[in-house]
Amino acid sequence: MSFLVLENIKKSFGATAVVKDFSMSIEKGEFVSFLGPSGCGKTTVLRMIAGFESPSDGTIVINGRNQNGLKTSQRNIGMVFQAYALFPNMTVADNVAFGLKVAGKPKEEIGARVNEMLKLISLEHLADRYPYQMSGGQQQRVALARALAPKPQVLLLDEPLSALDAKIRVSLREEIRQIQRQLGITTVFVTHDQEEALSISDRIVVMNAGRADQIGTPSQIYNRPATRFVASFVGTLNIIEAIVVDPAANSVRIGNSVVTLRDPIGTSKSGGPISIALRPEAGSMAADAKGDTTLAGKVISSHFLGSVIRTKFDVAGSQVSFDMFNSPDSPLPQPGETVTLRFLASDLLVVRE
């Protein structure tokens, strides 16, 4: 049985439906990220799990117990916010101990647990400091330790890294994932940053207009997007307009080339338009490149980005970008030059609404 179950969750504010019939099951110890743009409903789902909002309909079950009628304080949930929300008049140790004191734990138990948590986040040497004496990354680690100290059954993270600079954000997200694995705690992480979600999640929920457009592993979300929204939101994607040649054979025409797709076309009508997607890293201009499909393209622009060369082409009226590793001996493709693009037909995706 799944540890955290969201069943047919809906949430409306007045006439505005923010979450629309959302369902999913999360296993014990799983790390699930809710990914999507602002206003898509991801934080509202998190707040309903925490008990800050009540569902307009549907049920939330944690460890076999219905949570709908329970207050936030009764759910045994740890939460970390974007704003660190530390008590400025308390030391690091006192901040971490706060939840344990509220729960009425014995003094000896509190001291031992605080030391354990500070060791977990490698800040034992800063136990007597105040929040204003610490960096943003250190404060967020203290907020994480405070959330974990009471041994919650679920950890909720609401964009906890958004206020940090890029380098600290990367190191802290890896630290959060390491701690989560070490403790085996069921975790829901909300973010609008696709790289964050792809790098640390067991599964990702891509939210769009109050619904889950797709739920899957990072590899599934990136390599096999289920909808046009997922394909365009996660990573960079080329959209190529094609014409259906033979639906039964999954063949389409792109310019003067006929290509057989791996995915079913999903229509029985020949001659109709269809949108095909291709990731920028899937192709190459090298004559010896691996690939069973070729397309002719005219170079529009080419940019040197250090380790990567990003070139934009016109392919049968569609603009297509390819990213290729930098080779010191290879000249940049020049605008107006016609080149042959090579890739695998299996890398082409049928884009559905």
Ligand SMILES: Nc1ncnc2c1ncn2[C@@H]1O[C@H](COP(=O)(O)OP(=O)(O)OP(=O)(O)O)[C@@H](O)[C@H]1O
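Positions refer to the first chain, counted from 1. Predicted, not measured: the structure shown is a model, and the values here were computed from it. Between two forms, the rigid core is defined as the largest C-alpha subset superposing within 1.5 Å. Compared with the form predicted together with the ligand:
In this overlay on the rigid core, residue 328 has a C-alpha that sits 2 Å or more away from its partner position between the two forms.
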Contents of the next structure:
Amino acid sequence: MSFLVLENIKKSFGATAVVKDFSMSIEKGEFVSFLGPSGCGKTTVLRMIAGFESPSDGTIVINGRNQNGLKTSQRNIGMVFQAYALFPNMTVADNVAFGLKVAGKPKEEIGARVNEMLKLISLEHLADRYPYQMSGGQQQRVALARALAPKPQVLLLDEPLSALDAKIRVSLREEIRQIQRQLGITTVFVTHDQEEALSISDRIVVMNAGRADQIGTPSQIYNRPATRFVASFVGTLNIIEAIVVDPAANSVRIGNSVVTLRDPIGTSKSGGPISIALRPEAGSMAADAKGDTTLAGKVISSHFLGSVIRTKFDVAGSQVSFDMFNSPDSPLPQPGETVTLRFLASDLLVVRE
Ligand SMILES: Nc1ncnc2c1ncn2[C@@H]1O[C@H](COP(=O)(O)OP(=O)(O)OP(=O)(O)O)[C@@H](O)[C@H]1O
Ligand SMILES: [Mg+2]
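Given the form predicted alone above, produce the structure of the same protein in the form predicted together with the ligand.
What follows is the whole complex; the chain from before opens it.
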């Protein structure tokens, strides 16, 4: 059995269903991100794991033990929040020691563990500082040390980086991941930043209105989005409106071209509409580019962005934007020009609405 199991979790506040049938299994030591827009229920699921809220329905099992009915204090979970939630009137060392003191650990053990934790976050030299004397990034590292000090069985991080500036966010997310690996602690990390989720997770749960739209590795989520929502939330994806020609042969019509897809079309009937997604990096204008599929595109606009050239095309009435590597010898595509776009049939993805 997986280490942390969420089984058909539902949560309503009054008449509003906020989490609708959410299930997933997380392995021991795994780093899982919940990714989704504001209000989709990320924090609510986290709070149910921690025991701050109880599910309206469903079960939560940690290490083989059903958590329903257990208080937060009985669950042995470490949590870090978005806002700096350190105790302002306590030093760094006392903040880190807090959970151990509450648990009634002996003084020597607390001292040793606090030193170990401060070393882990490289802040031994700031043990006697107060939170107001530290930067936001330092405070979040202390919050992490405080959460980890009692050796929790699960670590929950609710947008711990979102109040920090961009540079610190990147370095701290790598530090968090490295510490998580070192300790092998099962972790759920909440974010609404897709790049953050893609860069540090073993698996990502893309949440949409209280449900998991897709659960997969960063590569699966980015390269094989299951729904239109996942496709548009994780990266900027082009959607081409096409017409099904023959569902059995996986063929669709895009403008005047009939294209055979690698993705199964599913149940769509012949003559019906179908949405085809295409990554911005999938297309090429180069005549020697590898690609088994071509489509005509009329250039709408073209922008030089340094390493890439971003060009917007009209492809059979759908606007698609492609990023192509800059090469000093090739001129910018000119608006009005019609070009042949090449790509692989396997890059044309069928997405569920
Ligand atoms: N205690 C509560 N009572 C009533 N409604 C609540 C309560 N807690 C959360 N909600 C509602 O549940 C929905 C999901 O909230 P939640 O905090 O889980 O979203 P989130 O995905 O964490 O969003 P964000 O990215 O903004 O933090 C929201 O519409 C919110 O208003
Ligand atoms: Mg939240």
